[in-house]
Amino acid sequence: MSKFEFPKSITSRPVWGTLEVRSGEHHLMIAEAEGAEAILDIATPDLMAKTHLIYIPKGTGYAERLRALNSAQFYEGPSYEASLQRIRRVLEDTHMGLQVYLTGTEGMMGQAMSEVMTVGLPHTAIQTEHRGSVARRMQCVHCKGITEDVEVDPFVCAHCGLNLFVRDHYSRRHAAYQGVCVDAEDHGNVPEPKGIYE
């Protein structure tokens, strides 16, 4: 599953777009697995010569095409937390008029965000577009602790054991939807897991 139509929901939800090319003299591209074709979509020779390109896989074989773009920086790194120093390094060099493209899963995108964020650069200045996994990244609420790739409803939380309802509730911050406790008042009634989606 490459691109999906995310159900309309509450406000606080992410409404990720399509990649288009801006005008600009520098470009930080940060593409996760199936992120990679929305690249591809877009790329032209004078968009790559100027453009930093981050590539995460995931278990995907885009790599080679990638680097046939000719980007002017082409870095492949094993995880976002990996590539996460080469991200920081990027943006803390960066000059005025950066434009940041970011493609892939939600979680990728909501922590890459932040990331560009911390460093003042407008929310303008970014594009999304989600592809690949609609796997969610989710923060309980109870212990804080994050669980990655949750594709089920409800979840156990993997920090403190706890099973969760997978809410819309999006918390930028955090970059990751929120879990409460489906049987906070009557424990051990859960309800039978199913896809997020479903």
The other form holds:
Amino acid sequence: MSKFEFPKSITSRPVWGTLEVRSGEHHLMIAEAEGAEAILDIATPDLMAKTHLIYIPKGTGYAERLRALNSAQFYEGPSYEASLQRIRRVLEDTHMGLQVYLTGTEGMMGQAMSEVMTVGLPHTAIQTEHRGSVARRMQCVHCKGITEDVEVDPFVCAHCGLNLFVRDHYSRRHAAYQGVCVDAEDHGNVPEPKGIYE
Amino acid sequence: MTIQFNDETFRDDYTFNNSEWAIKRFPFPFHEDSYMYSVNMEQHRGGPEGSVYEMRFDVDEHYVSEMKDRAMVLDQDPLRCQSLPHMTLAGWDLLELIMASKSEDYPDLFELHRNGNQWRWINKPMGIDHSFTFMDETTLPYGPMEYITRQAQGDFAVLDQRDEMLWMDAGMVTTQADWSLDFDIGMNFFEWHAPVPKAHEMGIFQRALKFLLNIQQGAPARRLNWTMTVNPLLDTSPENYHKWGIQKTTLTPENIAHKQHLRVELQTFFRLPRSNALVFPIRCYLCSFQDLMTVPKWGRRLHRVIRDLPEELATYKGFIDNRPMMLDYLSQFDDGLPTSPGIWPDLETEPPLKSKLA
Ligand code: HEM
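Switch from the form predicted alone, shown above, to the form predicted together with its partner chain and output its structure.
Whole complex next, starting from this chain.
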């Protein structure tokens, strides 16, 4: 699957990279959905023997191929939220020198990145690669509720129901982009939603 | 002089009003007939007597009412004041800076009595007389930053300095020009400025950051920024934008003179002694178009600036739709005469408006 080229944007918007093998005794990989392909692209027996691999399928079927990589530990979690306690537990045991690989949607990478930073790993120990859906995790600036996997602009806040437009302004702490009321100056005039990058 | 504090509102019935004194000392932000972003910073070492530059923290007739408005905002939305755990020391630094400055600059309004760590703070306009232990949070009703900024006009961003960068790690933000502390907290200088058009490409933020990182204790700096606000609404927050945004559409040729306000921020920068943090007070001044037009120089200049402002800036500042109506109104006060350099009103030397009919 070809990778999506995000258009050039403002300075708060994160820029994602391309995974590469790093040396080190301990590796944590979190792959969400098509992110599995990025792992398959770099996996070597030597690397995987030192890796804890967490896979969140989100409806994709890479489990068998990932299991076949024979990582030191393999876990398939039904959702990011469900896997979070486990991720935190792994990070708690973190040795300095742990290498982290995050791949999948921006929402997952952003959230996991902030977990990793919280335990004090330098951001140079984290690699990312976007794969799969270009949906965004959005914070409603009005009610503060988070709406996951937003694919269209404008969209309806899952919490307060306001119609929000999708900004590029991004907060690492919230791991979310900002959503702002689209019809505040003309109540009821909500444009037809279209894909965020259309 | 003693200040007569207004009893006024910045919402609902909008009884906010500027006295003639307040109009004459309004920080008109344009030193020439055009405007573009620049690294417009200078030392904050006083200024002409009675001007908003004179004191470290200017106190004016709106003080008491602004503090009431802030309390209302915080009551509805406590997230407008936040401080990350490592910023408490900077909060004490800020409390000391404001208490010391205000009691020295306005001895008739504020008193600070220090006996070791036992402090007594008297704020006469707000009726506060409070003894507490400096550096002991349990002796204050709020954290130190919140306690003191509930008694100081303007918003406050408190920036941690590390890795040659500034981080917005604490703040009190209730009179903002449409940005969210809750969203921006924890961001660095380039990230929170991300939405600003043009200035990144112009290299302004790189140079500004360099300047800020080098600000020394006792040598504060300042700059002015501005935007436009319909009605004297202090809380133009993104949080409440779905409520106030519609007010922008209530402007008409009949009401524009008193409804449209120029909103000016006097931004200052102080290095804090113990934490090495930087505090960034953002003091908001509002003035209606009709009050501004009582100064002939400002009338001529405002028309020219708004007319020639690049579209991207008018869009970012949120008044692109109302600009034609503003220009219709403002053009009446521009007779084409030249204007004197600088921001001051120059009432004695600038000619009165030449009637265009004559
Ligand atoms: C360290 C203290 C500072 C803080 C906390 C701060 C904060 C902010 C924030 C929150 C915004 C709104 C961005 C948005 O749209 O979301 C802004 C706008 C802006 N800032 Fe700063 N700023 C600081 C220093 C400076 C300095 C030193 C300059 C010098 C050139 C500057 C220039 C600007 C400009 C030009 C804008 C756009 C304003 C407009 O057009 O209305 N800032 N700032």
